[in-house]
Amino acid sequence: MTTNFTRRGVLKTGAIAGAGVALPTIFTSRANAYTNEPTGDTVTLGFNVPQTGPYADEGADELRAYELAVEHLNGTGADNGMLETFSSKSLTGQGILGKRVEYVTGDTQTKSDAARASARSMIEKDGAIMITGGSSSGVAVAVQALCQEAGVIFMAGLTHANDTTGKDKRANGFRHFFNSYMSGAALAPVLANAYGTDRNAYYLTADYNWGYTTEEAISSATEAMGWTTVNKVKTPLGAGDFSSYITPVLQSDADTLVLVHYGGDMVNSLTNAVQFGLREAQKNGKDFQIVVPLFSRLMARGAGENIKGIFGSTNWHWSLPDAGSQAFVRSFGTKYGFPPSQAAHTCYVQALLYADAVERAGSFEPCAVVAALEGFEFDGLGNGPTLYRAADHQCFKDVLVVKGKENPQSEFDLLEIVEITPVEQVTYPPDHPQFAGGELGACNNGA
């Protein structure tokens, strides 16, 4: 399908504006001006995402999913999407504001770095006007804290880590992803149902911030129903091979082994395990058994025959029969030829959010937009009514436990929906401890 937007231009790696780079207006700014204000008929929203790296796969399928977005905001798409099915009917297929959508990508690389360096080419260089994307909470935290310095609005892409809205939240961004908190009170009464209250858990877990509070979240929520910590072990991330981690699993006294990782290196991670036998082995009079906190259908794909039966958690899933996750699901199929991901379907949401919340507005001025988008109650984007709430700008909906099907009907058809948590269970006060330290703080306009 030949597709109607325009494309700014593609970043190279790494790209930092220099020397001879118009400078944004954050630098040149006229009074009550803000950060790349809009002047033409045109505006310019900055995907950065990981398009090399162990996360590419998502990355992948966040741009395509950013497409499919421009191409609905623009009215130049095969149908409308989600904009049928949005509860808010701000968006009218004719831009944002009148203004025809243009974007500029980036490779974040899944690293903080690169992502920073990234995006503030996008800005400086390129004009955005907002950032949004990435799949890895290390780089959301990164270039959060240089959009909320730049003046600019960041919707964030897939970041599962506590600290996103926890202790390193801003007030510029906003996530639509579930956290970790939100995986471990799900998945914990299922693995309790499923396994029993008493097994010895052995952790590993990707050493940065997402792994840290995934690893808290699931340990915390599984020890309240009974489970023991036997061990938790940090491992780098992108370390491919993962072998010399398992052989002490097996040494322990563990009967279940969490495997805190996430895209490429959950897959190189089960693989061992499966190769070292864990599947088959028995452990204090139990099989032993292997969880993934946070799963995806392009993990699943990449772990094959090694994720039958395996249980965790995930923010949204293709087979859902809402409206609006099967609108989505038919645009995307239409264009791609294959369901879309759970980050591509956060990716797109992100992007309409943003575009409604300036409609709503009436106003692309960062603050204005924060305060469409605070305390922001919708439905028809998939996952039931969904809350933004002003106090962290974490989005509130319901979450999915799932696991690997024993016999898919088709090579996408890998994850079976085993429970629809409720919103109510996986809901936590802002001072929550796991989220504990830092503050909002006032929003930006640059200017």
Given for the second form:
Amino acid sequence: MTTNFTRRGVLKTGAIAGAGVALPTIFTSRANAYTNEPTGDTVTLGFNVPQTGPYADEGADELRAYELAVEHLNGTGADNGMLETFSSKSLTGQGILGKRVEYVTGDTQTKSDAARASARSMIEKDGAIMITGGSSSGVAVAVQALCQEAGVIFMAGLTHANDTTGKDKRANGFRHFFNSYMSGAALAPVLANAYGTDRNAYYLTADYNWGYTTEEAISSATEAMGWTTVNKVKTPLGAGDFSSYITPVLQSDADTLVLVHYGGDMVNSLTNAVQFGLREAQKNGKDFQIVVPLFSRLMARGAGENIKGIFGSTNWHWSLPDAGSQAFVRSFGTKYGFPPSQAAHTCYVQALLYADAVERAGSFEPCAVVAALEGFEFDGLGNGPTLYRAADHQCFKDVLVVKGKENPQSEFDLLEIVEITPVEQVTYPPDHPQFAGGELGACNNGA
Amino acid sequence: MASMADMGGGAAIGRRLINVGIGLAVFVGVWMLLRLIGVSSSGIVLQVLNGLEKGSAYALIALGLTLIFGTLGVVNFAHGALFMLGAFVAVTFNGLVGLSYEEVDPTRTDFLGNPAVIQTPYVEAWFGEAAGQWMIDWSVPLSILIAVPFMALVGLVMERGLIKYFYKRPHADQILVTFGLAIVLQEIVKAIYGANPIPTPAPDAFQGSFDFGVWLGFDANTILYPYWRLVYFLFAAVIIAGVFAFLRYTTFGMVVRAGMADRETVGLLGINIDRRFTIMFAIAAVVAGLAGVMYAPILSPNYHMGMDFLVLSFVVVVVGGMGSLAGAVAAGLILGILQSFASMTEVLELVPGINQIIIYLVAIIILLTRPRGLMGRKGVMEE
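Same protein, different form: I have the form predicted alone, so give me the form predicted in complex with the partner chain.
Complete assembly follows, chain above in first position.
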């Protein structure tokens, strides 16, 4: 008996059919006007935060902030948080465009591939219209690129590297958090004021994109003030014990150590530096000093006593007296029993900013949201008057220079605000060399 | 006790002398090389100290690994987790002595503007302020008292409850089950204590640094070394000496050594070798735990610190020679020192990135030239 079916033929057809089925639906589906257009009475947001791994504590705080934001957006919370103080009055506590806000969560694990996988799953399986969160620049850059391809909006969480809104910027991505350049511009004058203009600085830098851009930002800003850079040493991420990197510092002619580390690495390197007597040391006739460019309260808690008197910068702090910050701290503190971290603040604000942009645009369509956010000026969200710059999707606002508090009044009272650096001082042109390369490109609606 | 099989004998002593000679020659060669590329002598001494301190932690973990492997024939990937558990015993004890009762102080306010809650540690209320403060200050060394029974218990439960069932299984199964156990322990600790490192300070008496340079004839302030790290090195030396003395000079130790050499014959003599091996597992757990307790002030404990040490400790065991206790200790110190050398700026300028691969590079070289490791014996893992 003959048949038209050959083994080879069946395999060929099967392979082609399989490949077709396996193609991600977000790249092929044409049913909607844009990716994951909400059709029912709810809309789904995707919160992609580190739930495991070294930044899991930051991630947990981000998630708390998002849950609070969802309550406020839906009008189901104990109060309305920053909705009361936000200068834009589009949000009414009736959801977004009348649709109740629901959310799904993903675990970035602070790994780029895991973060992309969880974001992809939230977009493809759960129908998330927007992805937000994260606590690492490596992750932010990776997820931002994915969201651009998929045609959804990415509202970055805690990411401080210049690259996020520099060479890796994307039209669908937005960053509220400040960046390395801003830290340098805000810190340098304060450092020159406190420690003089004749200093020899030694850098220990985390070996990834955030470390590089922050090292460059701080060194060029301090060199402009008259400091000399003695050495820049890259340290592996998660080195644990930094003693073999710390000991050569005292052997060099440096009198200042800049620790470009974050999270657990910063806690360990700072603890090591203090153990090796750097804070009591004298060099070049001056007291030895340590600087930590990016501070967070969660880190300060880990570093304990060692953080006292050390300068750094931060995006936001719960002790700020403005009405927006106060309202947020009250909502968060009442719900969870402790004040929010800067990671929680930026995530909460990003969720509100997205929802507000949708309301103002009158649509969830990504390109309409992009247009609503570009050049948007607002106030009442804790950092004073703020601009979402159209050229690179970076927020421009005042930057806080902080210092480890000498006499804390409570377990949360770890940082004191030394200076609120005005936004003019930290603003740079979009084509600044530290942000050169890369294009925003066109926004993508997907679908 | 270089290796368990070849105790004594003129040839063995001769061979050992040659090994020490080679080791010294390599060390002097590395020293000269470092001087040649512009590293100061005090810089080298500092890195040797760093290496000894880090190496002693590797050595303590590797010693326990080797003990377990030598006695029970199990490759225990959960050993790093035991080190981590030890550190968290210190964290827990530190937290317990700091437990406080709360009183509302209407004259002060908290972050939400409500009346502040003032906390006073119970130990201060019970034992008086001075004694209470002393207990809080000395909590890390004091937690050794709790760590010994606790880690012994953990070791016993682990061996009797799980690992016992894997003696007759292939090494791959043992690695999988112990690795899984390590992840479980890690996640439990993370669930309780969170992911961020928890500061656990050494007693005030050991804060600050010791001017080691003056001792060695250098200028003042050239070689400062933290007191607690010196304490750690001495502590490790005492523990290692203690384990060796226990195996060498007690009847129990003699039987264990005999059992490591020939388990069947010892069994035929009517000795319950399994029970002794179980006790050795507990001892190995205690050694790892104590290494962790005393390490807490050096590196604020976090849940994955065990994994960080485990991988390196395994390299240490392999380089030292599977089953050789002295090899584990020697390799721990040598690799610790080499790793410190490799992270010096002068070396990094010459060979970028060498700090990340040096240990594995040395492991490859040693295994190529001496396939059984520095002091490995014939027949181990070669069946």
